[in-house]
Amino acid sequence: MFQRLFYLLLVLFVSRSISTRIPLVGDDWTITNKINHTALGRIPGSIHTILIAANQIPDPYMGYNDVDLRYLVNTGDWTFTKNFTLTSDILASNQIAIHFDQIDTVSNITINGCPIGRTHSMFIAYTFNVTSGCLKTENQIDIDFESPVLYAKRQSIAYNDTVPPNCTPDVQHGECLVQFIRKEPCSFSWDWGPAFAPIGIPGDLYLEAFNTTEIIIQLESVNLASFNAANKTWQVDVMLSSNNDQFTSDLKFILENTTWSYETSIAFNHNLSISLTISDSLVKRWWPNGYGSQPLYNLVVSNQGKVIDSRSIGFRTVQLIQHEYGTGINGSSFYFSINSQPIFVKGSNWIPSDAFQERVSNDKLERLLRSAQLANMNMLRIWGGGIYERNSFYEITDRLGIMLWHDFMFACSLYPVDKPFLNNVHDEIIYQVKRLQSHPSIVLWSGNNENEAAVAENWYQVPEEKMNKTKEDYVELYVNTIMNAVKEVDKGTNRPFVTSSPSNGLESIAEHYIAADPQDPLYGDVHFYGYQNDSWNSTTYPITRFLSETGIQSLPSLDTWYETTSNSSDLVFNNSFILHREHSGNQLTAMMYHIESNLPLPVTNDSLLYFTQMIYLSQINQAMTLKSISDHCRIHSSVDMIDPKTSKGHTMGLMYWQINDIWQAPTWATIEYGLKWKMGHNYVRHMYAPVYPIAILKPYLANVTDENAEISFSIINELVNGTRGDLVCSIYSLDSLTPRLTFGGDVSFATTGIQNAFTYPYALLMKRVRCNDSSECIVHCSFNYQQNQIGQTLFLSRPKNYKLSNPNLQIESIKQLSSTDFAITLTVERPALFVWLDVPVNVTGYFLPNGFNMFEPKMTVTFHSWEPVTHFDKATLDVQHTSLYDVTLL
């Protein structure tokens, strides 16, 4: 068995005075499959990105290449080779190790023919000892990778038992048996992404030479374990390790930018855990986005005056409140309380942002996460079918106040539970929790995605005689292995754990971790997709305690489609090319159903224009669907909204599916692969606003003569210190900017809450404004508070039923405010619905707002470019505009 000295020690953070690193990354690696490809390329990299750079394969994201290039990973093995030189000083070192931040996935490593180690998990950093006899001045490292597809198949055969599902649905064009390899599950395909199953080294790689006569200490982890409310002190747990034999260490801990420090002399025997006590009076609290600031403190650890390492930490308490409501109300609550402040979660689900992680820049992560913050999000769920992200991702979420619900990487499958697999999983959990637990943004660990539901509802048709064993295996993996591994290193009370999403929380535990109905809306979190219903009608959605997955697909922009094909004939709604990239099956049919139900269809005979307008309509549909879901959740967020007859209500969170894309395709994402915001993301920013007006017509789309119908206007306030403002509502027809009626009133809050501003009988209101049919009128409201204004439009009929007048939408002016910011002034003569602005593909950024309804003759919006625009003219910022009226033109 190969020696694996340090691989559970995270990254070796060692003082440079006692170690020397020799980088092994660079552009001088050779890869070969010994059949039809040999290429020189760069590490970090994978076979795909290296072969692209060597012009040996086309862009994998173009055309049908996700299938055409499958031979690269499913027909054989690959060898990565590099030659490197070592100096005599390095060779004289007492100990040399080789370290991989990440290696994907199954490989054997040799240096100069000497066996060094074997890797079998993408989710563990590996460090192997290299004996001195294996090294010389001129060296060659060879990394022999096994095909992940063939490896998974071999493991499945060796397991000698069925572990369903065997393969992904045919529509996904995927690979089989991903549950038998500890690799990014969605790399074998998913219902929104391709199957490339990459092979390579996406992370850092280096040799490290040590002088073992000196004391070497590694900082393994820092964990904000708990807060003592009585003493007003924080417990911070620090884990250290050393390969030196027992010695006495003189440790010093300094919390920078405070007066706190602590020194101790203590016996050190390979592993040491120390609990530090820090007074609350010395630090400021870390808050989620929208609730306060995110102060971070650097905890520096030294031994005998030499800095070992440091971690950035933030001080916050986390509670997942699951309490019973009392007599007559069934179920239990499910909400997060941060620093004793209940938080309504506004968020989304995060997937890997590229099939090839070496292509993901820190700038891209920054812009995606900044887009989440700008959209008023306070939480993202790191979905369990993807990856544990790189360190910079978590540093950004710490800084931006984006809380993380963090799944472990298990999704939509049963898994093997033999000892080697469980040992591998245990090592993975220990490694990842140690690496990540210092981050205040991570507020919850979750064992898996949808696997409790898969077992409880028997998604995979497991025979009845095997169900007890299947349930035992589930508990063995997620409770006895994963949960217990988390408890080994993430001790304390400051980060809860749930075994699955969705689950019934404590109720699932009471039912031995597999609830009879893990989707019970009276407990825990729920995943819900209502494709068969009118997605604009909020009453078709369940009233849950916490909705952690929901959403609907849309098409990406035309510019994004041209990144996948140069043939305009491919760009036809529902044709074979579009269907090839839609991996969910029947989603385009569902998309068309919802569009036809609510919006006018294009009438043009120009096929490309028709497709462009269908993109626009699909994004309106997604935006309005997400708004309807969010309004539904937020209006039921108060505990006072619980219906005593059904016990439903007190919805305290929404995380729609999904914020980002892994490639260019019809998906649920609100941000396209190239970072362009879809209309849905602009609506998310609006619907997640901290102060938000909601207008509701009950029943939905009531007839103007319905004497029982009513129209209500409410304000939701999340500002802890309260707010006060004026709600002004107007009823318009679409042929005039002059309202038929305007009404309103003052609304004030002392603290957070929901307040009904006014409610009117619908029939009486319609009679007063002489609307004989609901399609003649539309309601638009504006709430003005603290020098802010937020609008809300209520459609009294489906937009397709309105007689749309030409708004004569024009751009009056474009002014550059800075190198990245522009002001665009628009004018209309009549109301304009779903006004959409776009810029050329060579300019990336976002408009604020966008996709809006315009009821004023003049309006100014802003555009922020991610990159500076140094030479501004109309050509560089050629803003295009459209409205719903344009769809009706021949």
Ligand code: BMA
Contents of the next structure:
Amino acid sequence: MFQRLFYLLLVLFVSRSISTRIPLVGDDWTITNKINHTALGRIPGSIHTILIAANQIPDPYMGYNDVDLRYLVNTGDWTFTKNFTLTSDILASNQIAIHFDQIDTVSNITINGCPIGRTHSMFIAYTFNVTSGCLKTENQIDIDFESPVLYAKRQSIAYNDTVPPNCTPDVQHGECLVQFIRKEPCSFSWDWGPAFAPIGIPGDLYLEAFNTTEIIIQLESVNLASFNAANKTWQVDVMLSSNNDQFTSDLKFILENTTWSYETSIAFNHNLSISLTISDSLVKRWWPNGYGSQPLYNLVVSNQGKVIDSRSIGFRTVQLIQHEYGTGINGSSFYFSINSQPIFVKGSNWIPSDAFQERVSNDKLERLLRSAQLANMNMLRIWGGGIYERNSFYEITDRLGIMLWHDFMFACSLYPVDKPFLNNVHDEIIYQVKRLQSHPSIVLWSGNNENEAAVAENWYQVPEEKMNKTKEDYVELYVNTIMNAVKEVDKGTNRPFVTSSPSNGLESIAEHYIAADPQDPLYGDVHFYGYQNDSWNSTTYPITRFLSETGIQSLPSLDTWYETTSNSSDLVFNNSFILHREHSGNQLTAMMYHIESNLPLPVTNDSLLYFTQMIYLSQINQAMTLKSISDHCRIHSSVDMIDPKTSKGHTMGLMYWQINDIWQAPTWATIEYGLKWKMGHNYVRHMYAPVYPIAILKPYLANVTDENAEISFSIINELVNGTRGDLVCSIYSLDSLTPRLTFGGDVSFATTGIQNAFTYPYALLMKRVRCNDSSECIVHCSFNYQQNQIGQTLFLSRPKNYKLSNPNLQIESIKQLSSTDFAITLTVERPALFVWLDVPVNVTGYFLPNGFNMFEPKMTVTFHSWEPVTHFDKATLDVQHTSLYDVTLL
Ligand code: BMA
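Please supply the corresponding structure for the form predicted together with the ligand (the preceding block corresponds to the form predicted on its own).
Below is the whole assembly, all chains and molecules, this chain first.
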């Protein structure tokens, strides 16, 4: 009922010019749980951030506080109170409403004791009318929050069926039954994150006073619905609402910085949908990162000469191409075509960047998303166990050309499907789609994370006799409720919808939305984790049409660990403290297995140095694993690579798990909580380069005498206008910078594609360079094109098998180039593997490149600091360096 009221009020609530806003945010809120905490604090905020600021609780991210502070949310209720004064002018208004951008989650709101409304979703904005009798000059607002943990439990008891899973695995130290509350699923814990289940008001909050005798029009949404290829015109759908019955509006639409505008006098009755037609000749296309620029246009809407509102839009077509291949080839394609240009998706999965959103600055989001762009990504997947991000997030992705695969917030669970729940979900989808649909970066909606697979593979051991009902419930939620709600407001052909990730796309629909095998590599997208496999060996990964999740964990840097403990004795690989932060069972064992298989283990007796070197090795392991997966996907990206025997190939996307971290822990992230790039992120930048050389030894790590083995060198080019360059490869032994052999050739592209530069019989080549064992030799290539150079190293044996010589790695000089940029010159006397540079915590930024192999005596890298560095000296930028050789030292 409150939802209906909310929509009614949305209609009433509007136009800035004829209303007055009274902010209710600020640092004069009192919060109390009436047991052991009462504090004065700031909204936007949550109980945790308020209690930290009031010195009533320690840093929740330190030590075991994630568990020790659990009592805050799972024992009782909280009341948030504020006193505020209203002027007589405001009190005389015809109507006053209260608006919450976001409220987390279940609350009962009163003003001066008058009931105002109830909230039960953190995923919708709430507006409630406040009757004038409830307000006076001195007022008190009380917001009574229920414990989200107890609420979820009560809801599950009231529901007349079980909806598994009941709880998260013990190793996650989590809360249970998050599927019963419309709240960030991972706030009850995940396999990389803590369970704080915060309570609070993370967004804006204000009263708004109106004079309702005036006509108020609100811009509800703008959507670039479709492109008419015959007429070369765009259809832009605009939805408006008004507080008035039948009237005639004089609307004007202006597309700023173009010659396009449109005026109309049109009958309006509460709601109005208008489709605008804009000629393609008047606008420039919005392109994903790497394919062109991202022009954005402001569409301004006015009535009778008064501006109502505006939205920034970008012009691009989006197609998710799922076609059959023809005789003899099974399955369908699955790729994005933007402006009719097929795009190989290079991306990652995004999770919430803090457990307490009010701590996330727009600068932090900008730096994380810039880090994605710098790593040559063109897409991120907003994963369905997190949150719908704030508006500024999408403004940044629009500007940077980072396309978004946007899940709705349902993950790894069955869900209730009773009427109140479905109504709540319906309102959430309508609200979020209308809020977000103007953003050109959002190119796909997806119903959920892994719930089709969960049903198809029966992850939660639903008894046989309940399976049909479970499937019906799935369709009720994701098709009848969510997909239909999306279609209600996101019309046209410009933004595809899939019901789940992974799914088989159209084939899942053909199989009534639950495919027999949603992970079928010949259809749709796949999630793949193979922790038991040899993770550096590309051939252990499936050849899919689109790999939307895959990855491996690593440890964050020592600086990051010191944010969680001041006790060095906690910092021991596999001890109880590190295991407490490891929320995925047996991952440290798997990590150790991969490290041991490929890399030399530390030999030092110094326990902290040992841990530091394990961090370094875990990051090499993650970096090399991601590169192996990416090379595998990219080499199979050509449609010509479809194997006629298996129908596998034409891989058109990779989004590894996961780009960012919610806290400091061993996780799959390539960027640490504090924004430091792990080695993996530097490898992502390399492996996703638009022009990229790939060197492959087939079979993997073949013996030097294997007469059937081949070594091949290919170039991948994504530059649409083609390119040409020189591929130069050398074979080295690790004791000398002088190659044993150098060979090369020209490669030129008229358009995008993959070309094999050369293939040699491996045994012959090894004989020629007198490599009697593969561990004696290593190949390093460089492709030089249009003033760019990109390297590629091929290990012929596992690094642990090489005899590492002291490279004598030194920093020759550090020069400040600008307030934020530095040039660091390094020297070596022998090849150095996995050269790693680091700066202490007081500076944050990234090196370009980092984690590289050095085969030249001298090399200059740059460091970019996110903040200007003044008075630069060794104390302000103390660059540390290491290479694999250092691990072998006592
Ligand atoms: C996938 C994701 C997440 C999870 C990740 C790592 O399945 O969808 O649920 O965090 O793997 O296990």
